[in-house]
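This document starts with one chain, in the form predicted on its own, laid out as structure tokens.
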Amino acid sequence: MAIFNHSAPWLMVLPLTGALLTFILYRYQNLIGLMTAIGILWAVIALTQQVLTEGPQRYSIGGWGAPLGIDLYADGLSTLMLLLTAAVGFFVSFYGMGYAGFRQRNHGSDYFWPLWLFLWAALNGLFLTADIFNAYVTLELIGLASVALVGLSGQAPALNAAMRYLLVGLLGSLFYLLGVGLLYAGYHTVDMASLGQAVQAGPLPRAALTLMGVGLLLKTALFPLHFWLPPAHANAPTPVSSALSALVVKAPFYLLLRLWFTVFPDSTTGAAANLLGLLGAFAILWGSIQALQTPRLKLLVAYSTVAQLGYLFLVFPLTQNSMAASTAWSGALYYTLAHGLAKGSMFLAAGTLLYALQQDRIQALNGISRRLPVTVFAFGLAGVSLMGLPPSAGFLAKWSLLTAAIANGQWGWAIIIVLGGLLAAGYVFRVLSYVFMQAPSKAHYRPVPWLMEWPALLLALMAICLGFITQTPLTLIEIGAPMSYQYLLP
């Protein structure tokens, strides 16, 4: 169909036209949504199958292309991440259909669907676009959407948190804007391919991508940078919850990369890469360590992710050298991967927790395994994937990492990933400790509906499935690669 020639325009549009319907007809609001979630799905799946046969695909808005209109840009790495928003985001989607706390806050429900439609909508847009100033546009409307989507609650803690959230965000929006108004200032243009063309190493490059990279590493909460995450995705609705931590961290991330390889690759250092990676090892420890020790499920899951997003900057060291690069590229791809369908499916499953318990002290969980089978299975098999045990994908991306790291005789960032898979050891099983306790729980259950825990159980079902399922993804990540590929997965 020719529509399919065309769906890159269509992943925004349906989101957009989606959150204007909800917002509208609000008596229809799940059926709406999940039309939509079913819609960008089917988009998304078109235009894997256009980048897989034809290569990285780019589109002119209107007809008007750069440096005057406005260019989509499709490759192996945006369309991965469409697919993992699409993937999330559909499971998230169900699960907020049958939200039963929404029930018990009209306030919230009637704008969780036009938020979180606009949410996916944005999302979309950074994933697709090629320049940095509409990068900048819709970082700002995915920090707006999300900070309105913590505090949806209205409750003390979420309203703080995102009055938290929102500063940091915008303190980091400025940062990135101005890095922006440098680089025009300097070559003006903001494609980010001629921008890639023309930038050679020197002050203003470096200027540029400092500012821009602070900006980013506040919005994607790397340590020390992490302050503003745990209140923010402990104490939203849990769908939020879900969409935050797989997905809307990892835009800045995806941002921060399509620089660093795209438009600076003549203005980056060895140094500059090792203070990342250096970053990213204490965000392992520290996020680990307080995952271990804090006494509420959601916050400790919203820990993991403080500790889990650092194994994602190892790939600016691993990739110093051409030797190990394509592996190490491979390797923190499929973690952003598996760690967004893990971490989605976790959250979920604290979130049912929480809610049947109706609270989420982990002391409290004894004996749940028998009343949440289904959900005590996600929160495991997902735990399976963040821990990088066999055969899940979060075990072959690790692996991927582990190998750039020896190839590269780099030893400190290896035991790092090992150390990391323990610590997430550590805190899963504290965890399964008490649901798997024998230990009658003088806690009162409220029923909980299925649809708040079967979307959790099939997300995990997929972080397992990858790592049975690599020729595909693996494909797809090779399409546009900044270096050339080679295979070291076992």
The other form holds:
Amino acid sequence: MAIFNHSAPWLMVLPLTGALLTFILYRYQNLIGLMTAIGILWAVIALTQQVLTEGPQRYSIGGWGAPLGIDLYADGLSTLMLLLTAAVGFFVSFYGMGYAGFRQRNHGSDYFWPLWLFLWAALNGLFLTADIFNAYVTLELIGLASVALVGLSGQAPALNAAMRYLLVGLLGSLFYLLGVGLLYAGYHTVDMASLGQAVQAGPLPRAALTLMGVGLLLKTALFPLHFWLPPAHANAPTPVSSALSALVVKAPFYLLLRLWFTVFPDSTTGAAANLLGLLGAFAILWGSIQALQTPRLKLLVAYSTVAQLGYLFLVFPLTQNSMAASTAWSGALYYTLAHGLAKGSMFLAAGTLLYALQQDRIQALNGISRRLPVTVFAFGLAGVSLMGLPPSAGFLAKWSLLTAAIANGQWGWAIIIVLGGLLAAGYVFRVLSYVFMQAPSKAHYRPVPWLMEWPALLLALMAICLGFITQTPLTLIEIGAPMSYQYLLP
Amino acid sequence: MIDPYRAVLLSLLLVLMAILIWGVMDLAPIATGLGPMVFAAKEPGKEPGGEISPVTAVLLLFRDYDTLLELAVLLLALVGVWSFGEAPPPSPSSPDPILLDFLRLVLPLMALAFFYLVWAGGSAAGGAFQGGAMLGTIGALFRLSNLSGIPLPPEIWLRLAAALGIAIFLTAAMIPLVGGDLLLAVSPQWMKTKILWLEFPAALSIGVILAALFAGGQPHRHTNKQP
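Could the form predicted in complex with its partner chain be shown next, to go alongside the form predicted on its own?
Following is the full complex, with the preceding chain placed first.
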């Protein structure tokens, strides 16, 4: 059909329309929301097929073309992020519909759907755009929607966390915007590809990269700028926590990848790459140690996000050496995918446990596996992928990063990767040891609707399955990659 | 007595500032930018509809996708504020008679200025955001003058008015898409028409959203029986 020749713009139009309709026709918001989610899933699959067969896609909005108008661009990296967003978003939508926390008729629950669909539109928009100013607008949309979603429960800790999140997000956006202004003043274009051709090494691009980088690191919560993340992610309503940890923190990271490899390839230095890697390493250690100590389950999962984000930043030092660059690139992107699915699932499962127990102290989880076997199974499977045990997507991703580090002779990073896996095992088993305890518990359990159990399990199963089904995602990652592909993996 | 955290933060910010200055020093002193390209592209052959202001051309033709998303940002801000709770009730004191006389004088003029600003936006300075700001000010003045006797329209009408601008924009974006053309595509003879069709609903929505944001929350539901 002619209508679906262009699937990329539909990825923006559908969620925006859904957000408007759920805002106006709020009586039918579940129906409208689910239809929107199905439509987005369909459009993403169409786009993926197009990218797989025809290579990277460029799309001029209004037909104006790059320096004057705005282009959309979809290569393997964009498509992978869109697929992840669609997969997690689809299950978060179902979970949100069944989320019993919203049934208690508090004021904010009427607004979950419009805010969530705005967030989905903004994420799709960021992953599609080829324009650094348009990326700023989508970042603002992502930030505002996330802040409102964090505060939906209306309780004091959530509102506090939302306020802090808002201030941090605005500061990060302004740093980013400052860099955009510098680049436009210097090169008269905001299109990523044209900037990439125009930018040479020099003080101006270095200053722009530094400012934009600081803004994005603040938004993606890289150690030591992670202080806002644990309270925001832990106090948000559960479907929101899941979307925030699985998707929203990945969005600024994605933009940083684009800037680093497309816009500023000549301005980046080994020292800057090593600094990012070092901060990532500290994030892995610090986040894991906090996760090992915290008494609350959702906070544990949130600290685990701080730790796991550290792995993503190893892509910068590991791609410095051209020999194993492609392996490191594949590994980091696969890690993004694996972590998104596993963490999305883990937060949903943790939220269900919290709902059933009406509290989330880890010690209170005694023997809950008999009451909620599906949820506990989902938590365990997600943990397998987070630890990087075979056969899971997390294993493949860590294995690729490790291979790249060893091939480059960068032993320090290799040690960090292995150590991080051990620490992850520590905090996952800390939960599982209580969960599987046979001691009879006197706790009073609330019944849990099935829509709060199965989405978590299906997401976790996807994270495991991507350990077997690797051909399509790896092919996708190669399309439009910034480095030529060499095969180190058997 | 300096807080060590603040000292570290301050020194880091100073480093960033130094980097910014270092970058700005590198800028070329004279630059034309995209200006000539905008002038060349906005009126192919200067055909119908007369002149289009370059600023409007950038906002509603070349980068209309950005403007669409900015309208979404505004609406999202409103949805976010409404999700946090209901607006505080207006103060019970009766309106000041001098203020009322002032309003009688100034409100019609402001309404006129609103229409003019939006209309002029097609070819001169002005446009949806300026006009919307004027409309929002009218709303803020009503709120400040404690005119609680004036009934608000039912909430569904407020929602419709707030969403109208972006709804029309999305429709304009989708029509070419459904016909197999590019998102937001427009042929030259329709440019001026498109601008006016987009600007009036957008200005209305911006005004309503700004006024509602000023009120600070979701309107009270009068249907609910208060104890």
